[in-house]
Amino acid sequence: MSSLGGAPWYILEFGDELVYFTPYTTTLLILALVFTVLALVSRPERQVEALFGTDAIYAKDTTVDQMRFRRFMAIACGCASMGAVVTGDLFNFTLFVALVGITNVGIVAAVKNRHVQNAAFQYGLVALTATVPLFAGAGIVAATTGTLSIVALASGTVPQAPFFARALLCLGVVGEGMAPFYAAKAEMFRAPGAPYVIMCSLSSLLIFLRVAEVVMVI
């Protein structure tokens, strides 16, 4: 761990679970926190569309109820991302990753657009399926090493996690929104209202950066 993410500055224990802060995880935490605050205080944009081949330009109106729900889901997505990047428990990491996938769908699910809702539904199916290898990977790690503590696994005091388990964790994260399944989100970006939609991309990036550290240290 000290060679990849830096030596832990602080480890906060909650019984068998823990949260740890290294230069790497703290940087990811700050990024997630900043964008969550921006989603909280920013006013959403009005989406403007132009008809191809004409001069017609019109703005799409989004109701207050839709924006209120999407703001809540964006904040929840940011909180889940913050939990995922600092947790020291592998099972909690998988829970936070699954929650990020759910909130990504929720950010756009309130938009009353047939194309957007159809894309959100399809992405939801992919994210739901991805939970199988995600939790299976954590389960195999627990069965083979006897612990889910990322700190213990990184210390070398317990057996190393099998390659197959780490591959399942990566596959689960890929299904939650990274390439190639990230293409399922493309139509979701037709939904009006930045910065809420931006949280979909940011959360996926943060989860990818964190799982890269996790699979390398366990």
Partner chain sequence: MIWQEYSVGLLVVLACGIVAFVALLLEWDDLHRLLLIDLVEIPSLGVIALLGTDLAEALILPGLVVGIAELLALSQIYLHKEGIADRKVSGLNIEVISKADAPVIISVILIVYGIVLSGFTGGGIAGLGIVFFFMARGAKEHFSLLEMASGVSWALWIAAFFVFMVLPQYWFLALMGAAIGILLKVTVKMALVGMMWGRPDE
Second form
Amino acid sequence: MSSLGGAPWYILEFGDELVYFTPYTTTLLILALVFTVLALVSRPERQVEALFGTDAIYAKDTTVDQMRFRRFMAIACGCASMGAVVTGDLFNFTLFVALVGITNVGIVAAVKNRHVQNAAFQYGLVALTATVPLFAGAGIVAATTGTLSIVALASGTVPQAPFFARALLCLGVVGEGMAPFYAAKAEMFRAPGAPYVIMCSLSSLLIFLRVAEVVMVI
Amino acid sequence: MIWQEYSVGLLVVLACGIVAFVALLLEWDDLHRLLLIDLVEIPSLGVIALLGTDLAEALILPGLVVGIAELLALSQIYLHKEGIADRKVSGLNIEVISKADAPVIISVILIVYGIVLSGFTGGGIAGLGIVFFFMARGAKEHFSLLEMASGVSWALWIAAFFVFMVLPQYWFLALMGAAIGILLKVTVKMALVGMMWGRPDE
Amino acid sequence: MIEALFAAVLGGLLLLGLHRKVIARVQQRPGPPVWQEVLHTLKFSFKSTWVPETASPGLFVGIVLVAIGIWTAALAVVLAGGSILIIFGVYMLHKIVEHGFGLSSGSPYGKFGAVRSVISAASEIPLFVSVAAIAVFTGSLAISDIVAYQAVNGPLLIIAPPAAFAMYLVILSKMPFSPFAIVEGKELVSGYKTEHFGVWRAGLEVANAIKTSVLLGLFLLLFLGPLSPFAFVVAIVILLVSLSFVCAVTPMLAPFDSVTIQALVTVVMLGYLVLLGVIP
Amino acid sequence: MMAGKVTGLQQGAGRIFVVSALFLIAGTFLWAIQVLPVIWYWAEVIILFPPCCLSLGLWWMARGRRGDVPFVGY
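Right, and the form predicted together with the partner chain of this protein, after the form predicted on its own?
Once more the chain from above appears, this time first in line as the rest of the complex follows.
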């Protein structure tokens, strides 16, 4: 671990659960924090759209009711990704990642638009399926090495986690972080509310970055 | 060796997973896919369960909760997506069940057995009894009251953990507190699930 | 740090100006003067500035601060010889920044630019594979360790040319006018930058300047190893001119083709990793 | 910092610029005489450089005009 994410600055222990801060995880944590604060303070934008076949344009408004729910989901998503990037326990990591998946669905699902809801549902199916490899990966790591602590796994005192388990973990994270790929289908961007939609991409990005570190050290 | 037994179980679980995933690939109806995915989730918990230790039990619970949460969220989206959110639903509307004494007896047996077991498993079983009762009778209870009871018992559970950490000499008290807290909490939570048949007043 | 920051901003702007000049000369145009980008940035800072009515004000302004902040942080990591993974994270985060720039204004042009920035996520995978290949050879991901390794064993450019190629492609995809610059396609006016004018745009130019300096400098540090300041400047100019040549003679790819090519490169790089024996 | 009906916008931006610039200079000085650890110095620069940069331009030219609707008249 000393060479990958940098030496840990600080390890916070709650019994066998632990949270550690290396330069890498701290950077990710700060980024999650910054964007969560942005989601907290900024009002959603009003998307300008042209009516098809005419010269008319109009700006979409977001209702307060909808906004409240989506903002809550965006903040929950930010908190979940903060948890995912700093946690030192593999199973907690998978739980936080699963939480990111749920909240990502929540952020877009509040929009009353058939296309958006369809995209959210399909994404939700993928995210739900992805919990299988995610938990299975963590389970196999626990079975083969006898520990779930990333610090212990990185220290080299326990056997290395099998390649299969690491591949399962990656697969799970890819599935949970699918939202931006659905975004590429442009359906999700019919949903106004940039500060919240951006949280989808950010959280998936952060869990990708974190799992890259995790599979390298365990 | 343990690893060999484990790997046999692992193969079985993986076979289940592969069968479920193939079914998922062949199925195009959204609702059926949702149901299939719930089936797929069970093997993943199976992998953890194969650890066969106390740790496994501790790990399965959050996994299960996350799975259920995602399933509930997706069903809600499905209802909205298909525009059937406002369709009227009213319990299991079967005359035989709603008039017979059997549901009451079965519920009472389940609840008593659950209380004897105590802890999470007991809560699950007692809750199942209440779910069954509500489903059979279509009863309307005070939703917020049940929610409050659930919250208070959860607080009891957490308080018991603090006793473990701060005053370990009172471990027996804390153990009982935690067991009863979780029993009540799970029971009430499951009862709430049993009552979730849409909101008749909306 | 401050002086390095100013050098990075000024140097990056001059490099971007040189980039435009070389492209123009290859295409037999006179082209703007080399310091054009510096003037550009100054001009934008002196323009009347406000926030569009439809924009989400917090994000609209905040994202500019984030853009400058993350590349300043990247510069600090390069100067400290820290972990290359952090730079990798910042590079990927730049996508989110483009995304935020485009979405925050409410303009459809910006929105489609932002959608394209999500599609261009494919360009990050070669970088990751490149990072992994470097780690295989040097056994470390700290920039200082990698530079020290090269001081002993010679430049990684010769030891691991495919990794250098992948990284080159990654840098290329973030240069303006490159075949992979689908986020700035002219059919979208200015892509994600469309609604950020005046001071906001000046801030974005500053961030882009630091980004250019950091990425080009990082390439030299990672693949050529320790260089004297003079040699460093010469090498960075040579690297930039080579990039400009590629940009000048290739058309911008359609988004789909761009993603396909980057995905193919990733597959090739994964094959290279298998060859190195990382993936059993 | 947000444009709108705020009349003292340029004034506010000017204050932000002066304060952040002073902090940056002070930080550099403290780091040079080795009072401030280098990691804190860098953190300070990363946090303060972006607002310093933007507020200079805002102080110069932000007139506090009402925003307009994009996509009209391109």
